[in-house]
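Next up: a single chain in structure tokens, the form predicted on its own.
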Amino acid sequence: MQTLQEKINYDKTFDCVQCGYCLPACPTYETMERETHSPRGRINLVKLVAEDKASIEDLREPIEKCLGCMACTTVCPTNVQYGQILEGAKEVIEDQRSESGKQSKVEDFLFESFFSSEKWMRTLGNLTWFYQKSGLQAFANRLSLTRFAPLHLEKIERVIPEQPSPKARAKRVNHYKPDGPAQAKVAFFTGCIMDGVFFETNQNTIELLVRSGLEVLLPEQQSCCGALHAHSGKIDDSRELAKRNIEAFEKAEVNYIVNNAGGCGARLIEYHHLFDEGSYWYDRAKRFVSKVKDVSQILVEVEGLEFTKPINRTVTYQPSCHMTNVQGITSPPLELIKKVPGITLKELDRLDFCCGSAGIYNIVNYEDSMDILDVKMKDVCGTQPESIITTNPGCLLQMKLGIEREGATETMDAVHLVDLLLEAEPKVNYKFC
């Protein structure tokens, strides 16, 4: 059984030399202006807890207010493993909450049954479709009934995209082939929130891959990536989901495992960290990780990929923090945007500043999230875009919220990169490098 110091990654805290390079990169330090809400401040608190000089309760608020954007890791001169320290701290906090009986039945249901269930995600999408199409949404908004929703969900409810009908969802199959010979075989990771709320974007992703000459499989036994569980300190649950996905995608026997969500991709490429090095599951996880690719990485490798419909629009690109800082993917999305005829790309001054979504951070820490979003939107509005391009569902919803807060819904929208690319009508019959 692990000791507190082992679980909280005490040994890794000594890599931090308290230099302060992380401070300008940290969104919460900028908006909250407190040392305890900076990376080095949190690391120091972790060290104090491990040495029994501070309580776990002292650690709770600073850790729960961390976005987990990992921007600090990109500027750290000593390569501090902040992500592992953060997850260890969250696990210790979660252990204390479970022991004290503070974990609610709602929380148990969400993490143990809801996010990990394809059935529940499909139900979520279908219920949202009914809510939108039946007139209930318009009725609730007209009478301001949504103001009674908990956790500021009335704000998020307004920016959820229009959902496909249950019949349209049911039409999806698990195997797609291109018109010509397949240049490669890939498995598509659908994700939980992506498939529940952004089903059409998932379908567009499959269409793009097929048009690029790829055979696409959707393993039936795949599940939630486990990112939300890990971010909430439920490491054991995240580990079990990783095992389920590793087994599901091994059966597919594909060249690549493709995802279209920066947060999911970041969790998938770190599956091996959930297991002891050299163990049976560690080796299987390493093989899995070696195949994981973001859809943008796949598409930029397609020889002769062309977009035939001009999109005469000024856009800016808001990258996913986890895609940038964990996966290290920066240029492929920009390369693809620049390939679209008619596009005018205006890059942000602070490209790496988090939007404040961070999984469910904008739900459980709404006001703090909006403070961070306001900083981001000041940068966005400076480019005067007609569209904000994103590569992650949380970022997409957050940017839609930002547009509403700016009162710019008539002049600006937010779209996933995949949806933009399909709108530009990619040319079929490509060869894969």
The other form holds:
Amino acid sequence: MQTLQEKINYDKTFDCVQCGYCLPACPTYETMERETHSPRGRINLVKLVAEDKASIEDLREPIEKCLGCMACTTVCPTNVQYGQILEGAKEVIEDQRSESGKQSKVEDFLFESFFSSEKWMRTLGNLTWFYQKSGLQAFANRLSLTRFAPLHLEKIERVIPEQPSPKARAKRVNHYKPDGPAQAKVAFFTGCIMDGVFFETNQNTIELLVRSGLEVLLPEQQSCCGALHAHSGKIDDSRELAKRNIEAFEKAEVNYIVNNAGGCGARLIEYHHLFDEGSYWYDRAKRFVSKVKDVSQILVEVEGLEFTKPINRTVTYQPSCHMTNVQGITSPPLELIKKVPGITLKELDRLDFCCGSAGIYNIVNYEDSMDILDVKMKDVCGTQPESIITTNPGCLLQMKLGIEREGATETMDAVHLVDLLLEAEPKVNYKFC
Amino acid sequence: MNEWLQILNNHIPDQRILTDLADRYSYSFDASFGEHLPDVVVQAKSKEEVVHVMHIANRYKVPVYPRGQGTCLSGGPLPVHGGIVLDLSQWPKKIDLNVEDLTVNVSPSVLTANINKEAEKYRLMYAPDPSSAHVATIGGNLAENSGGPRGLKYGVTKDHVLGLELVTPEGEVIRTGGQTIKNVTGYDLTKLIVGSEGTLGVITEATLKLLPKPRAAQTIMISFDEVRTAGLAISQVLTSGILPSKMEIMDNASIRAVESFQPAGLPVDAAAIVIIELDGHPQTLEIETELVREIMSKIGATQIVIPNTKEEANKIWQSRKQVSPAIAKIKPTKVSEDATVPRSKIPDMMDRLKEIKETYNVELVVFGHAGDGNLHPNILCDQRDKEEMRRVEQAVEAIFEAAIDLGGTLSGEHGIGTMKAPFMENELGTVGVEMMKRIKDSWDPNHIMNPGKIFAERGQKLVLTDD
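Counterpart to the form predicted on its own, namely the form predicted together with its partner chain:
Let's see the whole complex now, leading with the same chain.
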């Protein structure tokens, strides 16, 4: 039995010297205007809970209102493992909740409000599949903690793209080969939200990889990355999903495991954190992690594409926080955007400021998320872009929502980097093949 | 509920009066040591609100602790006797530049680095550069009289303040100084208030002095095989007619810590390195750089690096910046001191610090602003190890003693706060402290303004653990 102090990572809180350097980087400190909603404040509260000076209930709101964008970890001068502290805190909060047994009421609510929405249903097809695969189970549990805050699902529905027919989905195969000899063999991690809501973008990703001279496999046994579970304190579930993916991708015997969602990628590269160092699964996870790449990284590395169609458009780039702060990938997407002929890239003032999407944060903490989005959109509008380029489904939906809020749907759109790249009609660059 | 707590929200909205445990704990600390739970946190956004708080506090004799972003290294905003933490960080940010006067009016919540950023748009600069300038508020810098590396040439915060608006402990509003460079009207209350650590009132606005921004800068890094030689070299440069903007020193322990944290190609065998920045006109810099090189090679420097590009120079400064995080890897708790000695005494102080390290068997590394005698001996320890912390407390006392022995001071730029209060008399004498207390008594008759700071309470000792 783990003690509370171990679970909540009490030891790790001592790495924080309370210098406050994280404050200017934290979106919620900026919009909520209090130290309680800053990384330093949260770490201090975690420590106090471990010391029994504050209760888990005192910790609940500050932790639930954290976006988990990890911008604080990038600026932290003492390398505090905030991600692990946050996850530990969520787990402890979730444990306390599950003991109170509020589950059934929440599920009723979910089925009445959420799944009765026709568009969501049509979009997501098989409800059970999505419910299990996407981490919505974790989401459902989380709802009890928010006391049935209005979900504003209708606002998010409006920005969901048109969906391909079930036929189109069914047409997808599990193995794609390039025309010439393959430079390398990669497995594509499809993700659940990406595959559910942005199926087209996933298809485009496969197309780009193949045109780059890569052989692409889609391991059938793959599942959700488990990020949403972990964000909701369901570490055990997250660990199970990790094991499934590790097994599925081991079987594929590939050089790289490619994903196109900053949030999923961030989870995948931290799989080893879920296991005890030196254990059997830890080693397997380590081998898995060493192969994980974002699609932008692999495209830059293999240099297999030459863009032929000019796109005369002013764009700005909104990086995925998890890609920047957890995966540490910052330049490849920018390099690719700059390679597209005709493009004018105007960079944001505050690239590292989260858009407020943050997994399902914009659903469960809608108002807080919109406060953050408004800060972001002010910066975005300053660059007067025609397109906002993103690298993560959550960010993509949120930017679409931001455009709606600004009333700019006529002049601005949001696209995934992959879609932009394919629009520029890339041809195979054979010099590296 | 207390009566005073109830009437607070007559003029301040509920959402800015924080009484939840989680909120109160979030304002119970700063970047130094100690945790003290306030009764309430009030987030003031205007002078009128501060006046309101002070009227109530004075009437009900409730302590008030002004706070910026809580980056203080000496305990300035700690609510050591409970009461009200007055959070000024959410105040609307105002930076009004008067380019032709070379002045700027600022609200207390403005981040110090942003003042300089604004000034630079007009080829001006706000000189004080504490390393936390991108996080800390100017209000906090004014209260603590903060300094930074550029202090060598440009002085500390007090040297750049022309006027202040202050709400007194009794809730009156006064203005000190003004908008002019010269001003000898009456007592210099501005300088009294700057560095008074929030014990004389709440600063609600400041007029600061700006300087023309130097056109260029040149970095030089010099290695020595003896710390003494490094100290001598620093003195020689300063007496040669050159005044660098920065002169930083890193001892062997800090060099090694940086190299094992984030290798930057520093000479790991050097006993010390000195990093100099010259600023001014490019042509002057060329001449001065050559002069520095001559002095250094004559005195026996083992290596002189003169970077050709900005990137190379930045890399050197980056390694200096890495000292703090790098040494934090040695042990989790960092006790950072800022005892300062006359510059000629740097070699002596380095010797004393070495003795202290051995006597108390503590992990002590030394770096800092050698050009102005402001060293940062840092002791790395573990707060959870009570026995070790006792030794650290003794070592810190010995550092203070050494600095005073050598004609120096307890604090060059962090302030006295709670930690150094017990040592004030050692430096200033009984009467010296008593005269300061008289000023405090007449300004704050009910002792509600940031009590527990600067002046030690009976029997107060240096304590670095929470219990």
